[in-house]
Partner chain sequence: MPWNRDQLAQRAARELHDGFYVNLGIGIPTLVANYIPADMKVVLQSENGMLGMGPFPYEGEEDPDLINAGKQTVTELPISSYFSSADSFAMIRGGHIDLSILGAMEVSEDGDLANWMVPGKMVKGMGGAMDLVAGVKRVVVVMEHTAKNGAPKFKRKCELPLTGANVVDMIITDLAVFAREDRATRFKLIELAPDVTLEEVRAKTTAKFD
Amino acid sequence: MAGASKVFATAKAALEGVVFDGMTVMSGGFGLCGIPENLILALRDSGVRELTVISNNAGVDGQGLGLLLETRQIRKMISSYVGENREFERQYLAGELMLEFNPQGTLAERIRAGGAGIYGFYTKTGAGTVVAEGKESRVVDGHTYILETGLTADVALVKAWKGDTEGNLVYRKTARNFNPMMATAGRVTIAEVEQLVQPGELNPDCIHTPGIFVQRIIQGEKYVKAIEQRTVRKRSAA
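Requested chain, on its own and in the form predicted in complex with its partner chain:
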């Protein structure tokens, strides 16, 4: 078996030839948990501009997608929650940044639909709210459902815990979040992993993202894995 290798040496190399001005990028993660840290840095350094970014959150100042906000590379965000980000707020209020809010579950489902060849789906979420404005709706058995459409992206950037050279991915704990759907919805999906392993090292019953969805894969150079809200409990005195 041959097959062009999916493995790239660096995040920079993995982005070459697939990023361009005006593109749509999906970026996995919830808050700073499970974000493709190395690929976001490389995307910043690539200098591409006028990006539409689909991501549940927009990072925080100086971290995650916050880095791309600082450099003004983002033209539009499609997100469910963008708090905790002063630079975002400044650009948005100054009219420099467009923003489309989606309910979190609708966003997740739209991305799944995009990857699954579903044109659109009817959901109760958002019925009777601003989210429903301008959208088709129908009433079934007294419930109002609105039509939401699938989302895809030119490139999807995802972060997994382990991945093999075939692109099979395994996520860890709540760092899974949006990554598996985004992996299915990128025309090109680039994965970064903490541990790059050989085929056969992952349990085939426990692969979250089959390799077919991943075109390029790197082992991330280093991981900060920042914690936004460090909450702890005291050990009770023994």
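Can you return the structure of this protein in the form predicted alone rather than the form predicted in complex with its partner chain?
Coming up is the bare chain, nothing alongside it.
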């Protein structure tokens, strides 16, 4: 008997039955590049609260995960970079938002480890700093390493350029950032794609995330693809 379809008509439908208060969510992207715009909006509109969100950053004010900060749906962020977001800063300094900081490479490896079923790993990054506080450490060949544990999530939300109805995904350029590793680390992975095609239409050698990791998929729409900052060099005099 054929398996159930992974394709859902809307982001709202794709989230039904898998989101709940207090859940842990991974959200792909780097800044505003490669973020699951439609799924973030649907998560906001679902009204779920007390979320722990694992993401490189929390978007900016009014965009990306910043939308969930505005509605006070996030209880804790596990992040690498939190600049350029005034609401994030306000909530954190007021004691309204919990924050677990990670060096960027460490965060990526923690997610990869979680997806690979690896409990943890030792790294020199952060040794001797506040990052190491409360963590197991050991000295090897005269160098101090700290233990970092793998990360998983109840739901991983990822964004890809193309995908097929079996959930195979292809990311485009720098949108291939945290998305591939997060796709492996969610108990349920939901992908949104710009182009949804039939099985066999993707070049197998170009697939970045095999469909076995993806449980639900939607074709997104109305992408803004905002840029956090744009710097333009002044024109030289004619």
